[in-house]
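The chain below stands alone and is given in structure tokens; this is the form predicted on its own.
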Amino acid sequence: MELNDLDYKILKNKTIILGVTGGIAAYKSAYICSGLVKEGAKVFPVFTDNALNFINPVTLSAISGNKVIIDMFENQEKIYHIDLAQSSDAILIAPASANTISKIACGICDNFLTTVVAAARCPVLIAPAMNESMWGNTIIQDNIAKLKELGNYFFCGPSEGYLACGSTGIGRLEKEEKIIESLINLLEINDDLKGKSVLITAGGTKENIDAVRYISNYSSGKMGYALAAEAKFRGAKRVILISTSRDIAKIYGTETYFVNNTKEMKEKVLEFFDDIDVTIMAAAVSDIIPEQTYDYKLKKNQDIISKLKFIENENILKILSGLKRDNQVLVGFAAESGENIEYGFEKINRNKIDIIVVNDISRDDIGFESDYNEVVIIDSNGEVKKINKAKKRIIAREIINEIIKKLN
């Protein structure tokens, strides 16, 4: 196997978990392990029980210099599946059986490999190998699609060729060189925001009217949380999430601060802004606020209608655009009824903003409260990029890609 043409510098001193599952292609994991070790990676092999039917663990122990992990409950000084998962730079599963792929997709943690994957926050590269009919099974394909949409699971292969069953078709483990090259690319992506600090706002502000009423909007905060997860995944040294949404699970490794209204959000953003490289204002900040807020409940007989008067709210994005330095990237969102690109251009031109993300909130299948979005990204140079409907984590990836271009 010739690997000399690949750039392996990024592998040096990286900690890689190499998962091996049951399948005839398991013997190829020895070549993959050897290629990684030769270029300085620290490889920790993990076998499923079924892998033992196809390859002797002594082989990978000798190549990697580390004991092959099989037993989930082996006595260790630390909780090993957690400690190893959180200290690894990437997990590579090659070959990956239909069984293991489906377990991961369903959150089943019944062996060390599936448990370490569930506990990990690093990229997971899966190289499937199975019979063509298994690969084409709708359930297997649905599980693969589910993992791809989550944002930190990636696939390499399978390829087409001669299969162990004697037929020819798709399902063959991808070539070792291609798998390692995919791992290198993944590690490079995972390092894109290295050394950078990213601040993101999320959710819809709640502007109090009285002690029990407020005005707000339907923003769930899901887009902001997806951006925070992607920024952390891409290697940002610090991710600050300022959110009005309290019912979404916190993103591991991020600093999360909860606020209620525009005033609180502005104060918290300004607290960090000077030290931030990238600010993404994904929150839906109310355009208007009550002229006066009452600390008691207004009664109908107090002529509630006459007491309700609204004024224009302050614009946090505009305030930041007046404060930003040239080496800071500022991103705004524009929630529009329809794909209003013209307004996006207008908004970016009247402010010192680097990128505007326009999303259509008039559709039921995307936008507010949905797990999906479809956006148009406009940058300050006038370039327009449309991202078709996808999970918000995948949309977040495309937005971060454009931000990285600005940083570079």
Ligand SMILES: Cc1cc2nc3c(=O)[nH]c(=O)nc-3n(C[C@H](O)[C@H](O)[C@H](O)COP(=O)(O)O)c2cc1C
Contents of the next structure:
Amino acid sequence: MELNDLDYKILKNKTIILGVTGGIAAYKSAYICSGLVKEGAKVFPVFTDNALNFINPVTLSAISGNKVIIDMFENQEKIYHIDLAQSSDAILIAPASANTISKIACGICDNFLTTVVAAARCPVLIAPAMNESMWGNTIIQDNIAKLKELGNYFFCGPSEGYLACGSTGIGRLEKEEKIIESLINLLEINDDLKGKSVLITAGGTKENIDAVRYISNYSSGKMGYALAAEAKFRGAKRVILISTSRDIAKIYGTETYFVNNTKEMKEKVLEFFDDIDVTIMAAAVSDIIPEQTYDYKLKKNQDIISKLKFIENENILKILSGLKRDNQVLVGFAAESGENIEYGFEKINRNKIDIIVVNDISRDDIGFESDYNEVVIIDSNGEVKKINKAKKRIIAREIINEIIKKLN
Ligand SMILES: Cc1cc2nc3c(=O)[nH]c(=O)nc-3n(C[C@H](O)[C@H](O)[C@H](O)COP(=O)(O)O)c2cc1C
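Now that you have shown the form predicted on its own, what about the form predicted together with this ligand?
Shown next: the complete complex, the earlier chain at its head.
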């Protein structure tokens, strides 16, 4: 197999799990294994039982220098699936059967390969190969769409052409070279924020009025958590998440601090800011706070109306823009009713920040509380990029892409 001029150095010493499933194209995994080994990768082949019907494991053992793992319970000295999953830089499944793809999408762990994928934190590249009718099957397409939205599952192929069953259509395993190129790209984006420290705020602040009441907003914190997951995925050495939302599962490898109100959030952000390369203020910080906070419950009829006065809140973003060094990237969010790009520009100029992300909170299907968002990313150079409705993790990827341009 001839490899082209791409930078293959990134493969050197990388630990790659190569999953092989039961399909005609299984023999091509030998070429892929050989291509990876030649570039210095440490390849650990994993077969499903059904792959054994199509290729002899001796081939991949010999090429990789590592025994092919098939049986979940063969290696009893250690918990091997966890050990291997967590020491790997990437998992490549080529060819990936419809069955294995669907099982992964459903979190099924009934063999070593699906279990290792479920335990992994590294990127998973899936190269499907199957009959065109199977590829066109709505359930299988739904499973693929579900995986694509999660952020760490990527697909390469299939391509169109002559299929083993005798028909022509989409379903052929992508060319081996292309699969290796996709893996290289994936390892590269996985390293984008290498050495960088990223701080992200998430959720809506709660500003106490009295002992029982507070003002807040509908921000769920999901966008901030998605950004933290993506920053970690892109190789940041340190990801600090400062959140008011406590009911989202913590993201592995990030430092999470919980705060309640603007004052606590500001103090926590300032504690770290000097050492941070990228700060993303995704939290919805209240614009106003009660002039005075009461430590008892205000009485309904007499107290509340007369005593409740609001003042403008501190603006954390503005404070940070005053402190920011040129080599620090500062990103703000503007939750607006409608796609208010002018306001985004105004905010970016007023606050001396690098990127502003405008999202429309007037729609029910995106923004606050939703798993989806649709945003406009405005850069301090005046560039505007609209990102269509997508899962927040995918939106986070686009935002981090723009941040990486600023860092370079
Ligand atoms: C000759 C033959 C070829 C097959 N080729 C494919 C294929 O290319 N893609 C696929 O998804 N399934 C294919 N299958 C069906 C799978 O082997 C079957 O769905 C199996 O359960 C997959 O198991 P696995 O995902 O654990 O490897 C083929 C079956 C046979 C008998």
